[in-house]
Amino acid sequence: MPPTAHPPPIDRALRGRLLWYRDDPARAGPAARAYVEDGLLLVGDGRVVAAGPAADLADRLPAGMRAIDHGPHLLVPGFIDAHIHFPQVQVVASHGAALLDWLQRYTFVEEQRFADPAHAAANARFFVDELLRNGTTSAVVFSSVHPGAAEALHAEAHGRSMRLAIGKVMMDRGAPPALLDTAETGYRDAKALIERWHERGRQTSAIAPRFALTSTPEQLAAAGRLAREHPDCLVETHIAENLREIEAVRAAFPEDRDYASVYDRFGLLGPRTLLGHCLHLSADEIALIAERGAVAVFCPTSNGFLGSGLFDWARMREAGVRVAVATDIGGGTSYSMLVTIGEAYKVLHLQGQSLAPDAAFHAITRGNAEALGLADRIGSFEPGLEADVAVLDSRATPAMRHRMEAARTIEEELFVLATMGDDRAVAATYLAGAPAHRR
C-alpha cells in the first residue's frame, strides 16, 4: 500500500517508546531519527497506518480497542539481515579453520544433509524461530544447492508472513559430488523457484552463485542470464573474503583483471547485487563496484571468527559503495543483529573509525532496507510500510539494568543495546502487525 493510498481500518495498536529512521544519520544528522517517548503504532492489514505520540493518536483507535502496551520498552522496525546461510545452522562454532578449509571440513559436509526433505523442513522451522527470537523479521538467505531445501524454507516463512529473499545456491565445481548441480540444472531449478515463489506473499527470490570458485564460467553465465531475465531479483554471492580465495580465483580466471571483474563479465554486478565480505578489494575493484551500484555486505562476527580480515567502511563510503550489515551464520557466531552491530563497532574502532549508535540502528533497519531495494516496504514506521516490529528491553539482564541506571539519553541506551544486548533483549517480535515471538 503506497503511503498516499487510503489507509485500511486499524486492527491493532502497539504502545511504547517508538524509534525509527526517516533518513541516513550520515546525511541528515540527528534529524534522521524519529523518537517518541510515549507512542502509538497503529496497524491495519499488516501495514503501518500511523506512528506518533499516543496523545495525538489515541482518538483514532476503534471503539473498544485497547493498545498492546509494551512500555517501557523500545519499539523499532524489525531487524533486517542482509546475508545468512540457512544450511549452516549446525555449522556455527566449528573450531579452528580459515575459509577454504572451513568449507571443506564442516560446511560442505553439513549441507549435504539438506537433500533430505524432513531435515530441511525441521531446520527451516528452527531457522525462522531463531531469527524471530532475535528480532530479525527479514533476511536475504543462501539455501543449499537442493531446490527442495529452498522450497521448505519458503513454505515455512510464507506460513508465518515473514519476508525472506531466498537463493538456491548454484555450485557446479569445487565441492563434493553430492553438492554439485550443473550450469543447466542450476539455472532450471533456480528459475522454477523464482516462478513459484518470487513475490508470492512476502517471499522473494535471489540468484545465488555461491562464489567464483564453485561455479564454472558456464554456470556464471547461466546466473547472469537469470539476472537479466529477472531484474527485480537480488543477486547474492561472496567476494574477497580470504587471501587464499583471491589467489585461487586469479588462477581459475586468468583472463579477468581481478575478482570483481569476473562477476562483471557475466552480468552479475549491478544495483541488486549483494557482495558478501569485500575485505581485500583493490582500488579498481572498489571503483567498479561503486560504478555498478552493488552493495558491500559487512559480516563482522564471521570475518573475526574465520580470521579473514577487517571491513573498511570508511573506504567504501568515500568511494560511493553502498554498505549492508549481516550475521553470515554459520561463519558468523550470532543470529543477533544487536551482537552484530556491537562487533561492527569493535572492527571499525580497531581502524580508527566510529560507528555511532544512530548509524548502527539505522544500518540494521532502514539502511539494510535501502540496500536491498526494499525501503518502500520495510525498515521504518512510515505509513504504508509493512508493520514488522522488534520490541527491545534495554534492561533485559542484571548487567544491562545496572548500566541503564546511569544512562541519560536515547543514544546511550542504543549503545547499551548494541554492546550488551542479544536475543534476551528482544521482548517480542511482530510480523506484518501480528505477534510472532514473545519472550
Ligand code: GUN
Contents of the next structure:
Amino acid sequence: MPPTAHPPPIDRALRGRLLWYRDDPARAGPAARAYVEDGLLLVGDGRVVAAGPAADLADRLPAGMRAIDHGPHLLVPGFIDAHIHFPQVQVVASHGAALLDWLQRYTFVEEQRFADPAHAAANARFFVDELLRNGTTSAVVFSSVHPGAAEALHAEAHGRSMRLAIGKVMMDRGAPPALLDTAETGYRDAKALIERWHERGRQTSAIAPRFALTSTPEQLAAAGRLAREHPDCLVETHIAENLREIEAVRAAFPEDRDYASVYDRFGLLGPRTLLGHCLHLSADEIALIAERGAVAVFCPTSNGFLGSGLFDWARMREAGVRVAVATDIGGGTSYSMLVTIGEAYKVLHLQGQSLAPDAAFHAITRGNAEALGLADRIGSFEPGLEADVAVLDSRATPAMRHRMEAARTIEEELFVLATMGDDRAVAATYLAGAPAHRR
Ligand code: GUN
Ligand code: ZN
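Other form of same protein, the form predicted in complex with this ligand, not the form predicted alone:
Complete assembly follows, chain above in first position.
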C-alpha cells in the first residue's frame, strides 16, 4: 500500500533506536541510511504509520497508549531470506559431500518424508518459529514436490501473518521415484496452489522448477507456461552452483549454448526470477541474466559448506545483475541472516572485495525486498509498509558486550552484529506490528 493521506489509526508503538534504508547505499552513499537514536515506530493496522524521533512523534500516540520500550536495542526491518528449503530442516549438517552426492545421499532421502502431512505440519511450525527466532520475517521458500507440504507451510505462515513466497518444487527426473511429479501433475498441482494461496493474506506462490537436472524439457516448458500465466509469481531455481552439475546440464541439453540459455529457452528468465548460486557463469550467461533482469542469489554459508565456490558480487554489479542474499538451508548452515552477511563478508574479502556494513544490512532488508519486487510492501520503515521488525541486541553475548565497549559508530555496531551476531542477538520479532517472538 502506498502512503495515503488518511493513515489508519495508530494501534501500537515501538520505541528504541531505529535503523532502515531509504535507498541503496551503493548508489546513494551513507545518506541512504535512516538512523534515529531515540525513535518511535508508529503502527496502524499492521503497517508503518510513521517512523522518526520520539521527540517529534510522541504527541501522535493516542491517549492512554504507551510505546513498547526496547531500550537500547536496535529496531530494523525484519530480515528477508531470498532462498531457503523448507524440507531440509533436518538435512543441515550432512557431512562430506558436494552438491550432486549431497542431493542423492541426504536431501532426496529426507524430502520424501514430507509426503506425510503430519510430518509437514510439525516441520512447518518449527520452520516458522526458527525464522522468527532469527529475526527473519519473510522468505522465498522451496517446499518439497508434495503439494501437501506447501499447503502445510502456507497454512502455518498464514495463521501467523508471516509473508512467505512458497514454491512446490517441480521435478520429474533425476531423483527417487517417490519424489517425482510429471510435467502434467507438476503444472496442475503448482497451479492449484497458486489459485488457492497466491495473494491470500501475506501468502504468495513461487514457481519452482528445482533445477535443469531434475526437470525434463517438457516440465521446464510447463513451468514456463505457469510463469507466463502468472507473471506476478516469482520463479525460483538453481544455476551454476557446481562444476559437475554444469557438465551434466551440458550433456542433458546439448542443443543449448549454456545453462542460462536452457532456462531462457523455456521462458524462465525474467525480472521475477531468482537464480540460486550463480557461481560459475560465463560472461555470456551473466550478460543474458542482466538483460533479462533476473536476480543472482548469493548463498554464502551453503556455497562454503558444499564446497561449491565463491560468489563474485563485484562482477555481478559491473554487469548490471541484481543480487539477493540468502541462507539456502539446508545446504546452508545457519538460519541467521546476520551469520549469512558475516560469511558473505569473508567470501568477498577472499576475492579482494569489501562488503560494507551498510551494504550488508541493506541487502538483507530493503535490498532483498527490491530483488523480490516487494519494496513497496516490506524491507524498510517508510509509511504504508508492512510493519515487520527485528529487535537487535548488539550486546547479546559476553564477547559482543565486551567488543561493543570499544565501538564508537553505528557502522561499527552493525559490523559487530554481522560478524558476531546470530539468533542470540535477536531480542524480539514483530510481524505486521504484532509480537511474534521474544527471546
Ligand atoms: N540444486 C538443486 N537442488 C538443490 C538444493 O536443494 N540445494 C542446493 N544448494 N542446490 C540445489
Ligand atoms: Zn537451494
